[in-house]
Amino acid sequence: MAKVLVVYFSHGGNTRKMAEGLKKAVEAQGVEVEIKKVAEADPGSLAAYDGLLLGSPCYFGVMAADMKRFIDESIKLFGKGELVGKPAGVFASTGGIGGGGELTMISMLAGLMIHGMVVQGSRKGGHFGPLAIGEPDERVFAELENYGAQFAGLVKKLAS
């Protein structure tokens, strides 16, 4: 069975709620999911997973420092190319419209793409990944469900 890791940072709980929503959506498609707070995740273990989802709140237009540190520490895998071709995606929460949510997602995506990972975008909703403005609402949970299903499909295709 394909296995996905969801790593997130959450101070107020909004990004955690999104991570849990994605876990549920990916699992519904028959993919195993492990979810970890970024402080508990080991960047050196990423090669053991078939897909990776990263989530962070938006702080000053970019990801939280803890998530940036996690991505920076994944450099240990860079020279080996162990993440090349594996699916990846991101999600974020922000305090308001125009609060930098898309910039936060793009900053996380940059690290994943530099590893050579295959990034899952979306035609509908948040093109870069699910984005909550404030506490996740019905719209956000629907987007998480759609994105999780699409991501799980990509993971199954590439892991086979």
Ligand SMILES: Cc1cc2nc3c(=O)[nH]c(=O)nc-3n(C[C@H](O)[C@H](O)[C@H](O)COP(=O)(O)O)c2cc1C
Given for the second form:
Amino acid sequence: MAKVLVVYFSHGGNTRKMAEGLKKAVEAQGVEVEIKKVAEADPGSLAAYDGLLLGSPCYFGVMAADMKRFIDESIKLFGKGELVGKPAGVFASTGGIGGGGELTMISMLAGLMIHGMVVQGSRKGGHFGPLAIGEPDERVFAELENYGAQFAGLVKKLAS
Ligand SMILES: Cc1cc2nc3c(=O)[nH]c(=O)nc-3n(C[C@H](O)[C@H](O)[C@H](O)COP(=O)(O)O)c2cc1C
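What would the structure be for the form predicted together with the named molecule, rather than the form predicted alone?
What follows is the entire complex, opening with the chain shown before.
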């Protein structure tokens, strides 16, 4: 069975709730999911998964430093191109509209794209990935469900 890793940073719990919503949505499509706080995730282990989802709150317009450190440490997989062609996606939580949510996602996406990963965008809802303002509500959970299903579809396609 294909296996996805969800890695998130969350101080107040908003991003954690999004990560849990995504896990449920991906699993509902028959794809196995491991979920880890960024502090407990090993960037050297990423090649063992068929897909990667990263989530962070917006801190001063971009991802939180802990997530940036995680991406920086994934350099150990860069030389041999171990993540090339694997599905990737992002999600984020912000304090307000226009607070930098999209930049937060794009800052994470840059790292994933530089690894040569295949990014799942979204035609409906948040184009760069699910985005919440404050505590995730019904709209956000619906978006997570939709995005998780799309992402699981990509994972199954590329893993087969
Ligand atoms: C250090 C710090 C910087 C922040 N910077 C921003 C910001 O630039 N824009 C914004 O909209 N929210 C900002 N916030 C608010 C968080 O993004 C928001 O509360 C988010 O939901 C927190 O997610 P969490 O509950 O998963 O920790 C900031 C919060 C902190 C603690």
